[in-house]
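Presented below, as structure tokens, is a lone chain in the form predicted on its own.
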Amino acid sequence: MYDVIIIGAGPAGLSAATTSANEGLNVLVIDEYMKAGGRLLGQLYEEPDGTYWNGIKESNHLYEQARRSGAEIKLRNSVHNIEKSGDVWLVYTERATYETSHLLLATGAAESPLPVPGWTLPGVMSVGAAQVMTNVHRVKPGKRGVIIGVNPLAAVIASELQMAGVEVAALTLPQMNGLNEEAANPKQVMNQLLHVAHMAPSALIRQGSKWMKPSIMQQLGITFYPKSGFKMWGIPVHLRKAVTEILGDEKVAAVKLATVKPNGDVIEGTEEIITCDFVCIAGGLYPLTELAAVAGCPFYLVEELGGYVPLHNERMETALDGLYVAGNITGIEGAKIAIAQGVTAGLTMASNHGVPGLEARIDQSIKEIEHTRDSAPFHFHPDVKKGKQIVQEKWEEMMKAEQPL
């Protein structure tokens, strides 16, 4: 029996243990993965103010302060259950039944695929994994990729690939279909653009972004966008441009680009042909909430942040008692967030099983998030600060709808 079992050994996982741990409870973090740290560990981007955002120094960091503050914790331990039998809830592992009364789900982040013709052949990957692959086993995954998808996770990974010495040919948008009108529409991708272009190394187009704020600006600017593409951190962005097949016989040797109008429709006779030795596709992140459902946690579904979250309050509790929610679970965000909210969840959980004295710490905690989220390098999700108003009115209705008459 533990005071505390956190699922996910993330940025905000290995923090609420920290934190819990360094209040006298017993913890007990799991993870499925080799090592800890979750998406963490592949990221490596310069902030603004110069300094490099290394995540793997990050998470080995949060790893090694977990581990001295006493918490347990068990990797390549995978989960596949969660109940509530009384007060207790058990945690259900390849390896054993786990049983406390306080249960962190720092579940994180899972990658969106974006159905591409041709996105079967050896060679093409999401993302994420390009990452990984580069900057966590420093295993390149080829000489010269395209990247399918403009958003600001597909602008920084990119960025990072050619840091490696990984050649991005063009980032590109896909051709529009029934699934993906959003990521295809090439005003809307502008719009999530701007986000990240303060940290392009280029002036020209730091100032510029300044400029395109206003929707009219950013209608003329698709209107007139460059057809090779407008180059950040030396990679060509195609907004009018978008790929309408992947190609190879035996593995990835090519795309298919073809010119798209400012709504997103692919004119016809436009097709030209990049080479290439892989693909990666990015359709962005959604919250990882199958544990929460599996509990019977009320959910509402948030655009701004990414998809369905599990209701929560600002002290990161749930509906359902003893079960607590922090990091890409609650939203996709940073993993700077994240550890801010892996502190407040374990302040509250050690407030909840009984320490005193936390109250004005969990306050100040509270504050702590929403300050790491004002001064946050980009989002990937413009509207963040709105998904997360939305997900406490809710919360209060909810609340309220529960009480008695």
Contents of the next structure:
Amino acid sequence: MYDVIIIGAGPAGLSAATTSANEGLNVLVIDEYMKAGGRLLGQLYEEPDGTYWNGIKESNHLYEQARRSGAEIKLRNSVHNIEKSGDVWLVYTERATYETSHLLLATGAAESPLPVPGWTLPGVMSVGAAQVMTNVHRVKPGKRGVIIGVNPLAAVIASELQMAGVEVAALTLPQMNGLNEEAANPKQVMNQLLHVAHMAPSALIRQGSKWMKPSIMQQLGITFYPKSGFKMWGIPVHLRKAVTEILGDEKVAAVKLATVKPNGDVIEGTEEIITCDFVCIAGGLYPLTELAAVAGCPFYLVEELGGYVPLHNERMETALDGLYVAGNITGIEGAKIAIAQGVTAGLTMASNHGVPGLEARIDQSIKEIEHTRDSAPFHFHPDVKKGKQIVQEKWEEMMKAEQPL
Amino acid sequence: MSERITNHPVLGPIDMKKEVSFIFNGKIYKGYEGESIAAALLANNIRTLRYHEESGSPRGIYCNIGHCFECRVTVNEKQGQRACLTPLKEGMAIQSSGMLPTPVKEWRETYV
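Switching from the form predicted on its own: structure of the form predicted together with its partner chain?
Full assembly next; the chain just shown is listed first.
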């Protein structure tokens, strides 16, 4: 029997483990991957101050901190179910069933697929897969790749691939179909990119973003968008071209690219072939919430947070007694915010377990999350603060409804 | 040919690890101890990890972090192991799975 079990050894889970173990709680962290760090492991980008954010170094630091605090960390073990029995949470894993009073779900995010004809061919992978292969395993995903999906995550990973000596032939849209309208519509993609334009090293998009803010200018911008694309880190970015098919026999050999109208419709006869030996699909991230769902948490769909999120309060408590959430399961944001949320969750679990005098630190840690969010150089979802507000409102509504009149 | 990134401008040189031998579909390959089976195979330029149980189409890694289950292989006779989550060990015997009999399929083709 543990005081705390944490599912997920990413930034949120590890920081929660350190925080609660430092308060004297008996903590177990479970993760199915072979290394601790979660999605943080693959991250590698230049901060606005010119230093590098090295996910492997940050992960090792968080892992060592958690180990020193006395938390037990079991890797390579998958959780397939959680269930409440009386006051105890049962955690069913591949190896054993564990019991705990406080259960934190820090399961992170998964990548949304963008199905394109040919996408099951070997050599087609999610953009995060290419990132992990390159930065964590240090194996090139291929010699020359095409990235389908134009968004901040795709752009950052494209630059990481290039850093490692892998050629990225292009970033381009998927051909529009019933499943990917948002990612395939040039105007919507342009709109999304404008929010991160200040991060782009290309003077064109940085300068352009100022006058393209009003919607009518965006329409003009996309209409007159150069057909050959603009270049970011020397990589062509196409918003007026889309992949209609991935070609290859036993593995990826090329993609078929066509020019599209501003609304995303393919212009017949414009198809061209780009050779490549791998393709990345960049459909964006969504909160990985299955365990909260099997536990019976109430959910709410918040587009500003990237998908369905389990209702929770500022202290990281869900509607179910003894069940907590932290990190990207509460909405898609950066690792620094996940770390801050882990601290709050760790303190809340310690307080609920009977450690006295933590209220001021919990309040302070909640403010720290806000502060981290405000000082983040960019947001995966520009309206993330609105999303957080929606969750808070829905939580309050639910609490009100549950109180007897 | 996929290659290992031995030197990285920001991450520095690759960690020195022990080289091990393993068998994939009856052939002997070399990889590094503790790296994922998926990484070891890709470094050997192998992308096809299995053939789809119903259609027989070739499949490789997709998500590389255990979510999608596209990279399932048989490891030392244990079926359905995710190549992206399984660390490589000396002498490991890894096998791709192939098409399975699907007697229901005929019915579907006739009536749908």
